[in-house]
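Single chain ahead, by itself, as structure tokens, in the form predicted alone.
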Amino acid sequence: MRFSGLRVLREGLTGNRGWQAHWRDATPRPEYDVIIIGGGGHGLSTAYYLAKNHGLTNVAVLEKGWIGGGNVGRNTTIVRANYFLPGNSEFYSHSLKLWEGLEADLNYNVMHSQRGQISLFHSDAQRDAAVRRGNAMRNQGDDAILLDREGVRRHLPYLDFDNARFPIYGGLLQPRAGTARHDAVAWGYARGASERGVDIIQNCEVTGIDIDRGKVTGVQTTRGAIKAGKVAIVVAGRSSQVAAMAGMRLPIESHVLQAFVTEGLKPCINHVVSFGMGHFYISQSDKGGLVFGGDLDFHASYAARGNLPMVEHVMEAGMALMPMIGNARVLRSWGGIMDMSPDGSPVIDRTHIEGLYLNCGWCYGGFKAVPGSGWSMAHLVATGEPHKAAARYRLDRFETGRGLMDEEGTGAQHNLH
């Protein structure tokens, strides 16, 4: 089934009776030449891309739950690759690049808006930082506008510019940042890979990981066993559980991350923006709806839920940089559970279980590396060899502290990352 202009007419004019459902809801085969733990967006966009790149079909993406019922359905959408640090910088260049041309890739519309982030900056210090990564951003390929104050008013004059608290200096403006709707891309995948022969199993828990002289052999799960030569843990905040199945301990701590949606209001504000004195994002929704989130509840937790002074902290970043959005009523809140590393930077590497995979470690960076992350992912499963964007995202980098990757210049505590 082909999307386009023509057929989308056609359907409506003939009370939509023709369209399919988009991916094949698929029972389990005995086995398999790939499993993918986890249907979220880096686990459906590495299948796809398997099936797409490297010709392997045989493949099961064995999810727990429901396509875009984890993480991939609870973040605030935003694209971006403004990244500072070799090793980060390529591959979400590399990400962006694939996010530009997905739709046409997966004949899918996933509502990419590159309406531009701006990050704001609030003091000289800050500032001057603002300028190496611009500069590292423009080194890389990408684009990167550095912004004084007046210029972050022409773009957002409904800040507050006379906060004496938070007084805004400007701004570092990636136009070709933005936005995308996060289940869209979760359905869009798993649609090019059913197409291309991938197996998506619903509702199929993995309960444990087959193992024989070290080299995996398969998966049990809550609808059977499963074999399998090759296995890829990709679950996001539950990935210290699963591989404790495959009796590895991980550097990773799962922390719960909020993030709030209000009422539809008319078009206000046309960039996904940053606060720089708080931990502060937000942009507008097409249906009108403020999305933005800030901080970690700062507490380890496989709870899908915050707590109430992590939204009252969020509630005054919100109104010390835009005192407008007041009164806006909240319609809802949702928690994601985020699996954070030492040093803010992902993991896509083999384990020293022959055939298992590991991808995990997002931190914050998860949904705008769905493309990047897959792309990559399947290269490292389908060859052995990790892919160049990232090669830096070794395993084994917390175990000897060569090449750790601290974006932020936070050291080694998870939960600031």
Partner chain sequence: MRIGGEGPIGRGRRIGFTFDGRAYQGLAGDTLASALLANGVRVMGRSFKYHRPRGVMTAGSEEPNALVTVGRGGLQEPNLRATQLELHEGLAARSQNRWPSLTFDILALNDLASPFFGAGFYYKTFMWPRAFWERVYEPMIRRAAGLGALSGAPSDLRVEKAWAHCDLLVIGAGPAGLMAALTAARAGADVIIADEDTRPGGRLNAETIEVDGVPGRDWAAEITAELSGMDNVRVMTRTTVTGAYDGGTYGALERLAPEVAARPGAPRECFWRIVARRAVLAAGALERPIAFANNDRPGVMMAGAVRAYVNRWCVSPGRSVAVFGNNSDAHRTVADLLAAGVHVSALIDARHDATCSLDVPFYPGAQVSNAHGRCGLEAVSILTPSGEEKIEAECLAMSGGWNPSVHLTCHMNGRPDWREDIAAFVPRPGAVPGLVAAGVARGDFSTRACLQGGVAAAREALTALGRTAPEIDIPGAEDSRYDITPIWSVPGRGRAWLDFQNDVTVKDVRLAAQENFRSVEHMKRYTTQGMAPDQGKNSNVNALAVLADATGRAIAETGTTTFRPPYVPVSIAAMGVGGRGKGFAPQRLTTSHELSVARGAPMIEAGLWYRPSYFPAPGESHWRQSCDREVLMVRNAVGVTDVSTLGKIDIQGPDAAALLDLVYANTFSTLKPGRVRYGLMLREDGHVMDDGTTARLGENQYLMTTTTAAAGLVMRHLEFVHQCLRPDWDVRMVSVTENWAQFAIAGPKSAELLNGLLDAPVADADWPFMSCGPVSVGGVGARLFRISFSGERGYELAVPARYGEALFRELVARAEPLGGGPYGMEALNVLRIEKGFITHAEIHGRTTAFDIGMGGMVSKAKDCIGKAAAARPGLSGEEREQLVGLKPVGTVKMLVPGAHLFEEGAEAVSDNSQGYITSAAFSPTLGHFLGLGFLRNGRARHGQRVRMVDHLKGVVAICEVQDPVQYDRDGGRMRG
Contents of the next structure:
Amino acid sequence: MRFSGLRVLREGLTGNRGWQAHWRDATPRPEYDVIIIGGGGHGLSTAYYLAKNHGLTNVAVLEKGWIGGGNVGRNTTIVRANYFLPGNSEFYSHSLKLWEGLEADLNYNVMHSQRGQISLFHSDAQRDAAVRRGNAMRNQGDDAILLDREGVRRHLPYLDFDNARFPIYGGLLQPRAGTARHDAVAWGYARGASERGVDIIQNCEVTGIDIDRGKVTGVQTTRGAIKAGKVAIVVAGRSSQVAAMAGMRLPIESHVLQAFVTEGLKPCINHVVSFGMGHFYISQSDKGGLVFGGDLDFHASYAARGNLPMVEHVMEAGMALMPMIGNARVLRSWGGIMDMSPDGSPVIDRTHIEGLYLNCGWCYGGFKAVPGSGWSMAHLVATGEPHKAAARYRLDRFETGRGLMDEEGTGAQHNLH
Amino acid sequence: MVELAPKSPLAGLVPVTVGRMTLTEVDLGRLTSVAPYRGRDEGLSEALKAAHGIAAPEPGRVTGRVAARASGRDEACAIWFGQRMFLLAGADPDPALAQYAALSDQSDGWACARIQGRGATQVLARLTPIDLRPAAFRRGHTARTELQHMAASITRLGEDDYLILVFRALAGTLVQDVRQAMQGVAARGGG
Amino acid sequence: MRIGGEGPIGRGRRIGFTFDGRAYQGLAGDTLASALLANGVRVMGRSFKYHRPRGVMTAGSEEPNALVTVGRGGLQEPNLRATQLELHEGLAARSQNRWPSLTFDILALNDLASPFFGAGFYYKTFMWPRAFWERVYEPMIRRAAGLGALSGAPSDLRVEKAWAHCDLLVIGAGPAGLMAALTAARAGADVIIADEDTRPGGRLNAETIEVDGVPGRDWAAEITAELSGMDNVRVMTRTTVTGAYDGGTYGALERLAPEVAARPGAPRECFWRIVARRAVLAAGALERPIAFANNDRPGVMMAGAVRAYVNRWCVSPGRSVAVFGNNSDAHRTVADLLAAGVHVSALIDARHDATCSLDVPFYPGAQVSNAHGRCGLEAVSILTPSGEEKIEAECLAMSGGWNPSVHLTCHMNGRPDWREDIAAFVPRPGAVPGLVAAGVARGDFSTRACLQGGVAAAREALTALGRTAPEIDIPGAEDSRYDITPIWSVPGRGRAWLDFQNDVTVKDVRLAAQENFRSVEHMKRYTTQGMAPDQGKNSNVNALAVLADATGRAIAETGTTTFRPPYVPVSIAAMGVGGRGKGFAPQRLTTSHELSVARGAPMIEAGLWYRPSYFPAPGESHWRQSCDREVLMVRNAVGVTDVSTLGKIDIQGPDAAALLDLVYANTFSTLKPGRVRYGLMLREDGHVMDDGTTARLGENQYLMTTTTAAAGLVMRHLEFVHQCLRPDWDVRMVSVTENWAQFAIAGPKSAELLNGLLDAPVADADWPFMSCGPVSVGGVGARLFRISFSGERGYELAVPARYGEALFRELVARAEPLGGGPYGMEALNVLRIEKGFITHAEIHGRTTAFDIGMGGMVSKAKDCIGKAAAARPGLSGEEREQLVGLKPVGTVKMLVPGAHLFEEGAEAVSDNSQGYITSAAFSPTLGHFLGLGFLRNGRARHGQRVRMVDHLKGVVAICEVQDPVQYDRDGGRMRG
Amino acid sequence: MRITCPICGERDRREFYYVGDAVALERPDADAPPEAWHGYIHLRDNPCGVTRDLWYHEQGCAAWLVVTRNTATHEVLGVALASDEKGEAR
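Moving from the form predicted alone to the form predicted together with its partner chain:
Let us now look at the entire complex, which starts with that chain.
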């Protein structure tokens, strides 16, 4: 069924009785060409592009809970392409281009809103780093504008320009960056994949990966064994557990990242703003809630909930940067499980096991990557070759030291990002 | 010969009085961090007793009369200062100690403040996460912990009487943070 | 309207306040809601999506409708619950989410278009034309959405944060909470009892129930008095426990009484971090509505709230009240209303077998099917076994049963258990370690059971605390059975509300199920059910019951969404107090700070420190003038700058040398006492971590210098290497950064300046380059290091910090006659760029020793941290970008840090990028711009030309690649 | 979260700095093969359940600690001084 304003009118006049399931709840078949473990944003987009770009529709997405229940439904919905290291630069650039056509492609309004993102800097050194970043973005063909203090003031008059502990020197603006309605991204891809014949199977937990003489042959699940010549692990947050089923140890640690939303408020923040000194980023949802987050709680965790020290730090950063939000009340806080890699960048690669593919290590960059990740992963699974936009996301880079992508410069070691 | 005039860390910043509470600067005299070498703890404690009349403090404790020292009495005391380390205050360290422990002069490294008066405990309860209940943190107990956003050493001298040490360079921030907490407590009628 | 009665409010004094500009009077003890009801005000808000008129529905923090804005500018607070807002003189409240007025709201048109605004409609439209989303659709949606507004001014709310520690935290001061606190307190435990209300008692404040033969509220007052008199008890009223966190840590928000908050310097709110060894959850229960057509009309209220307004605030929500329920509370409500002299037009009891002893029109087995009266209830339609009837009523008191307040027990991902007999979720034992539920919160509904439950919970906690519980007799109280026949929604054609705040109706939930959003989480996210400010407190259970019905599953099987902290919304200001302005991070000031400021030097942040940018001389109007002068001053005469911010670590012990050999890439065990060496430190991943000079003060004593930024990190690293890798080594380290004020004295005349100051002059013979030792200044013991970061002959003189200010004053005063003076960070940066000395601009975390041309420093002879990883093939070689010097040789004479480098003629795109510039400055010494940067295979390309492109400022320059050291390559000036 | 420092007693989590898996204690010998170093620096079991990790009481006594902890529930099961653990290890 095609969605449109007219359809909404017609259904409205006929009691909304005609709306159908957005996606089919399938039951597992004995065998598929490709099994995708993980019904999150990345798994569903992988399935969608396998069907759409490569004509592979004998595909199953296995989700242990409900689709979109992981980080795609627990993030701060920011979409940007402002990376500066080779590898990340071309990948996120490609992903942003896909975002820009997503509604039309999926016929699903994911409310991708290119309201612009401003990353603030607070010292000469940070400005120089921003200039390097901005130039990398422009070299990549993306947009980047350097704002001085007054330029920032024109966009964000409500920041604390006068008394800040770390004064605002300026900001790097990416007009094409913005936000999107996170849940809708998962549902839209699910609907698109389902319409093309992909089986989306919820409440189906993978309990084992079958390997025969170095080649993957299928998976064991809570709903029985399923055969497949190709299996893709797309379970950021749980990568270590699933990879262990194939006997692999990964360069991954799982950490909790908290996020927060306030009660609904009339429009007051029109950009995505990030604070260069306090690990704080914020935007306002279309419903009016201020959606914001900060840094990891900084200890390995699968609990998907945080603790007060980081809560308070994030709130303090908010007060330091924009005391205008002080009287807004936090309605809800939650946590997601981040797949943290040593250098803070992801992995999209084959494994040493034939037919087994890995998509992990998204750290906190996963949401904006959903289209690009699915596109590249589908290409890898279908052709066996990495897509050029994700060619540097190799698993062996830590072993060889080649092409490490440590954007933060804190070190290609765990717990530094 | 050039004359160099000394300046204390809290000069010009204290005293601060709010309600019944006061924040003042304390002169602990010579400060030396004493870090016993492997297996020299007992020897050190003996040497310390011999030279300065006090034992080496257990973790979280002080030896000697810190309150008296803080009130200007010229006598030595020792404040536990971290793993394998304490602060010898109010005495030039006996050279003999050097064979038992690493000694570093810290006389100028710390801003030493004292907050006293009814409400002082409530003020600290706004700045530090440690448990200040009398049963948990008695007179003569000391802790390395946080004070607002600063690393600090906090020693209880009495019911509403504390010694606070933070980095010398943070003196201004210390006074700022404590003053703000004092005002809140006083306004509630607590101090 | 106000009625007679025994409520404590009766004796309250009159208080004037305004709502939407109109003046009213209330009584001390009123909430805004009770006062407005007393004044006959029925419409207090507008709904989120359809902008329907709404009246107050509850009497607590869960209120979904009566949300108001108070204050202006920095004190403007949106979305305050009228049911919690304590009336005080001059209170001026405003309604929200309406235009132009509460009674006439243009956007109420949305209500007519509701058939098209069903659940998730926006996912299906607004897609064409694409450009319209940001420009038309989204702004439209955003303007319509949202509730209250921020003023845009910085928050001026006075708030504070505090810590409290206790043996037992009792959450809620109703009958169960009070008995729990009393039991534990008498056993000598440290007890904190916190309650959201202004007075302990919980439901006892709202009911006519007796405890121990006296009115419940009087009993609560007695117990509270006893508790308040014990010094091991802290009674915290107006305090909502907002979150349960790990390790027995709880967040709580205290709202100070208006009269206290009004005092100068007093906080309005305090966010508490309460650390409790054990906790009792006695938070009671929330009554749930029943879904029927137009059940959101102003005047439709919760029965328990109606009792509260009648019994506590002596207010009747209407001249005639109808009561609708499916449990015994409906009857209690009628009884209270009659006793208060309020006319009851009907008692509608959904239970077919119900009987009634009260003298009111009684409709057993009936249900309310519709509510009439757009801006205030006028009548309700009911379905009885014998047909439909219309009954006049200005207020409908409804009771769909009670939901125990399980929220806190879900904060650690715990799921509550469904109990069929009471048709409600109850806390799962152990969901929060150390916390037990008691009383209504655990599903025990009679007052007597609550009193018993409180004691039992306290006993359990005391046992865990190793204390013996005292004997305590349970006061007498009603022990009636809670009898309920659930109804979730009444069949019918109109819209029946579940989530009043987000305008989610039964139809929306059924539509979600129809579109395959069958998981409760999917339904919630698709319909926004439960995502409004009340977090679904009033609606979640009804909604999932409807979903269960629509999907043919049992409620237990359908499951719930997770309640997350905070239990009630908490202001960012309250949790973020301390972050405002300068408070966000401590300020570290050097001993020369005041003198530098006095000389007009702009101070800039360096980590937590502040350092002077430059020292403007008379007539200088631009920083470059000052900077150039200071650079030449150092090159030609002498300059003084404060370097105290660099980290200084005193390392002592027999194994000090071994430790340094392990943490530094190069060797320090061979360094002679009295000498200084430059050291390069790697991370275990093979990249450069930090650098600095380290002096050997004695056989077993080194003084390590770190960069300002990395001081803490290096200290932590040294402790790690010692404690975690080589605890067998006998070495001790301590930071002495703060103990010393250290000043660099640089320039050809540095020795002259120094010797004029030292008690005994120093001669080059004893003080060659890279030497160190003790000296004396004005009788003060000092340390002297002959090192240079400027490339000139230089010394660093360190004195105990108390003499820092005086020494800086002396140095500057004595430098000026020599043509010298102080210099700042700008000049320091130029000087080091001229010399090719690196800072964190170059060692930015991604560079290796090989990249910066120090690969040779990584000793072959010994192990060091990072050595193995640095040997990985990817960390060295021609593909790496290597440190080079750059100078503009084309028509454009400037260089820009952050600009990328390309081969001449190559297009400035990613694939062609050969490197980038890390540092650049105008060199007054050499008369042109200089840069440092990284260039692929750069060391092999000295002499070649590359193109620098800065897209952002539109600067393109041709530069020549050079050795990073662009001034005094052989270092003759430095060695002197 | 609260951690009981063997030296300072029970303290709030904010006083501690975290560095991850206690594997960091087992630094390979200088001449160990690259795989050993790869395993040491990068590869992790990353269990959802009980784990041993390293914490530093940075705002307290400056001791490095080995904390036995459940990553699923945040329950702290035991705390020891890293130097002692290391002592046992050799």
